[in-house]
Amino acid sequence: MPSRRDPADLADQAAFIGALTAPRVPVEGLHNGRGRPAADRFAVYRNNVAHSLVEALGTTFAATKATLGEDQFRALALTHVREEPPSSPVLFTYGATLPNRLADPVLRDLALLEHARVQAFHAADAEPAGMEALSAVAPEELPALTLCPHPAAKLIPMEPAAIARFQAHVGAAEAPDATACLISRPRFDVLVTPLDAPTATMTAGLFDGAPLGEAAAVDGLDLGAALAALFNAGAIKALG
């Protein structure tokens, strides 16, 4: 049977937690090994805190850092653990407000972006299917057919410029044509692949549950070479 902990002991604990994201907040009763007042060495503590979160936000948003700047993204990385710590301890999933922080388009759709990568480097694991299974398929059954979209992919639209950035970031070919990105993880590397308008679209209808032929009846698309984005990708799980 699980024991039930005093109220003033997890009144006492919650204080400890807030304070270790708030500058200057003391914490009353700390005290080390010999009964002696422990601050300092919390103060040290709470600094550590902070900096290792601050070293994890920089990890994920690598390419926002680089175009922010170290000064820039460490304020920016220092009020965002301050105002929104983790609620978890599965850190890989903190910061996906931290792109609410920034008020230019185009930095706040790279940092969506990167965040994405990292959650598709974690996602469940899938065989893809491959673009053969679609000649399985008979000519008249695939205006019905259904793309299942793999655990790891995702379409993030964004602003060409933020494309652009993330493009010389890793430095991949430009595709000054791209209105949104592709994240696939088919099996241990995450892949970005920038779409043009057509696909993207097509792509949201099918990750949308809608059929092929209803998803493709998009204006400008290319039907055989959006597919192969896709496929190519391993962004398709399987075909419905």
Given for the second form:
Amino acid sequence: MPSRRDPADLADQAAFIGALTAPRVPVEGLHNGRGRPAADRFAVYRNNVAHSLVEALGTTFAATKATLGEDQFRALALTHVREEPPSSPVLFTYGATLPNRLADPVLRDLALLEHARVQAFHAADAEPAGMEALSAVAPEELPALTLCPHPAAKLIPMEPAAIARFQAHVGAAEAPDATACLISRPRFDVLVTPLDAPTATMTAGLFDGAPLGEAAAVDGLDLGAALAALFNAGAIKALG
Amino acid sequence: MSKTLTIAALAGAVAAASALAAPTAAQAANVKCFGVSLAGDNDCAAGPGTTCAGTSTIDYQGNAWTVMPEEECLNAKLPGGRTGATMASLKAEGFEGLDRDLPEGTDAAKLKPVPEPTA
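Form predicted together with its partner chain structure, per the form predicted alone context:
What follows is the whole complex; the chain from before opens it.
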């Protein structure tokens, strides 16, 4: 058996991989079990690879696909597969740079949210802190209190129209004042919570490690509702 | 930032937030249950390289799990004397699954030894 590091072997592999995502590029010397050319078989395999990756992207970017339409999304995904094939065998991370291909800022934000949502699904498990933990803190300790974010929690600033599109896609209530979405996965289900601008500013501050007294000093903030949103979403892991 | 909120304002907001808090008990009942999934029907975790949903290859595979209410997991009636195990109970003993019904070549070092199923 040839060594895995045989340079000739590696060159063959590189040609094979290159041809996989390039339509109509032949692979030299590829033959079937009887020594005959296997170009037709390779074409089937090439199509399967592209199709499965396009399907995977369509599953991750479901709302983006629904907005763009089947044909346009497929063309976009196919271009992405050919120009940026997966660099990792772990499929759920694939598509991180697909949003960059969307010129429309609303669609780009929608796609960014959808990809982040899938990453949250695979983030580390942790039991979120409950509201009772916050209620138990002595009032004089509140200004310096820090709230450590849950491993799956992420704040995504977004175009309001993109939030509206996502909410409509999943059948959730409209959130006309929202300027960001909070992604969280307290247990098994990923939650997307739209946040208004003051709440988003406070959350960004808290996630950066600012103490509550500073992070909550935002004009127009309904602090009670904002804290309830964070804890109800399970976005906080621990109080410090 | 030099601006900060007063203790009174913060305490008032925390009280208001408590009133808005969603009850957590109802959604806490589901657990990851090992060793009960039918082949290809697990929710996640079926060994190295195949870390996700629908990848288990054997019925009742010991290192694959399905999300279900805790009670259902503990009382699951499975053939051959098999029982399910919650992730929490396995973790408490330092295990990551059950040492039964595994695909060939699975590393069972961190799997809990259990009696061989009779069928």
